[in-house]
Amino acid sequence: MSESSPMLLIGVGTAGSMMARGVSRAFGEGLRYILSDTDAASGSGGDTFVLIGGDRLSGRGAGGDIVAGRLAAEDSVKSFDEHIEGVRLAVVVTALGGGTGGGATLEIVKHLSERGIPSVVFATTPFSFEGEDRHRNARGIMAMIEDVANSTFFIQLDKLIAGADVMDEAMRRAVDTVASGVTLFWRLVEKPGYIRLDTERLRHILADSGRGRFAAVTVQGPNRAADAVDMLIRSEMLAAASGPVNTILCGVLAGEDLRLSEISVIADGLRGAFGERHAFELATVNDEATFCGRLSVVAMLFESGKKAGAENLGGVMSGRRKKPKGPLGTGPTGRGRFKNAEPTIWNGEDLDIPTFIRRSINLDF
């Protein structure tokens, strides 16, 4: 594992650790990553591991309790400091709805923010059949994560399984789908090709990008560029969400046979499908050894960022929510005057935060 990379991958919870390992397998040697969990068993295998809440939970896990996961992270968050030295951008992968992912992710991202490290969060949300309690837990924590993370990708597990019916295969596909997108995202910086995207440029793009959607496809054949665009346009992963697209980030992984005309087809196709006038960034990765004849494309669509959202007074807010002014005085964590008090969590929601903020309800003043 490279300790000099300016980017760090953090897997939170059992599912987040699985996804981080999937990214590591797909990327190969040189990926800088750590795993973190309340369950000590997640640390087996020789990976760099941070046990969360060891004194509180004794390494036995959070038992699906978000409050326990969050308090455990508060106990242990400084344990991450030795691993984040020199980090310029952190990518966090996690699963919401359970105890550790739902509770600890927020505290870890807050800690990164306090250390001046921008964060991008890739989080899965529960299957539709998992019950309202887990969905309510996920919804409640999503709003709080958006308050402190720079960019967020919330992905329904139903969309990741690609029609798989056997549970083992479905979970493997879910992990592989997230890993493919995060890996190509990583390669854009770590293994640049003809068109570069360095860490500082990525930090600037993601500074206030808000909520995003992503999809990754791999194609081959004489019309591979057009086929890739068509598959991305039709992808459920890029289906319309809560707000308009503000920025498009596109990465292309190919071999030495990549043609300039193919880059044009991809760029023009994505612009035409998702908005001609939006900010558009494209980078390539060259991998002659394994990708000759094939083409992988990842598209990331970001909704209106914090600044754009803050200026959208009186309308339906997209991206990050406008922070109301007044006696509540909501601060950077959205908890206002309760920021130093023990959170009052019920069914995954922080009751110290006004309902209209927790539920992302816009008030027309």
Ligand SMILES: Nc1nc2c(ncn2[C@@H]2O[C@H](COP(=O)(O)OP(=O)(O)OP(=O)(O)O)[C@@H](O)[C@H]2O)c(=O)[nH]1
Given for the second form:
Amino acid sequence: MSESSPMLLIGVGTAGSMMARGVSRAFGEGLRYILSDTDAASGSGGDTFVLIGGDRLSGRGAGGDIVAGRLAAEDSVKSFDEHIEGVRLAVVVTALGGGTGGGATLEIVKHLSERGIPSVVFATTPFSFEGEDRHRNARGIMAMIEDVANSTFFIQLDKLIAGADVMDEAMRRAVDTVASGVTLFWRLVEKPGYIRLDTERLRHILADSGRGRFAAVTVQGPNRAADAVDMLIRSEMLAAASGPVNTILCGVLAGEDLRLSEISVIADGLRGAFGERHAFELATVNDEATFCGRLSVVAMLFESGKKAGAENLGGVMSGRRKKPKGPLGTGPTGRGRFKNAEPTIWNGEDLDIPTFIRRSINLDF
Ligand SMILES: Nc1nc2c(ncn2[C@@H]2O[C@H](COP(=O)(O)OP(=O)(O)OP(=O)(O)O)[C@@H](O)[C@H]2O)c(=O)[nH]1
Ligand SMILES: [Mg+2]
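What's the form predicted together with the named molecule like, now that we've got the form predicted alone?
Every chain and every other molecule in the complex is listed next, the one we just looked at coming first.
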């Protein structure tokens, strides 16, 4: 594992740690990552591991309790410091529904932000059959994570199981899907092709991108570029935008046979399909060993918030909605005069934070 990489992958919770381990395996050597959980069993595989809230929960997990997960992480966030030396961008992988994935993720991302490290969060949301409690847990925490993270990808597990009736297969798909998005960042930086993107540019793009969706396709044959665009446009993972697309980040992964005309087909196709009012970043990855003859395209679309969308109509590319910061906000400055008090959490929501902030309602005074 490369200790000097400026990007760090952090798996949070039991399923989050399992997915992060899967992502690292999918990438191969060189991906810097750590796992973290309130359950000590997640650390048994020999990977770098941070036990969250060991004193409070005795290494037995948060038992589905978001408040317990959050308090445990508050106890332990400083344990992450020795692992984040030199990190410029953190990629957090978690599964919402349990107590640790939801509760601890929020506190870890806040802590990273306080240390000046932007985070991109990839979080799965529960299967519909998991029951209302887990869904309530997930729903309650999503907006709060979104408020502290720089970019968020929420991946509905239900969407990944289409056609898969076997649980094991569904879980494998979840790992593959998350890996296709997460590993893009490392591939762009470590295996640059004709068009490059370095960590600082990536950090800049992701720093204010807000909520994103992504999809990846792999194709071959004479029309592979056009086929890739066609599949991406029809992909369910990119469908159902709730707001206008603010930024598109596109990674084209191929071998030495990648043609410039193919890059144009992909760039023009995606730009045309997702509207005109967005920033567009495309970079290529040259990985002959993995992609010889084939072409993989990963498209990430980021949506602007309602307010940012309105500003964009006025011609200002404002990025994501501005987060209220300061004593009452959930920004990195923390909880103001309440900062040493335990949060008042009900159904996964922090009641010390005004409803309009918790629910991300824009008040246009
Ligand atoms: N990808 C994947 N997701 C899973 C798996 N098992 C559970 N999940 C999902 O992960 C969510 C969170 O479950 P856990 O990871 O067990 O919960 P946790 O974050 O460890 O929280 P606590 O166990 O309460 O401390 C569930 O609601 C499921 O949606 C798995 O094997 N793979
Ligand atoms: Mg667990």
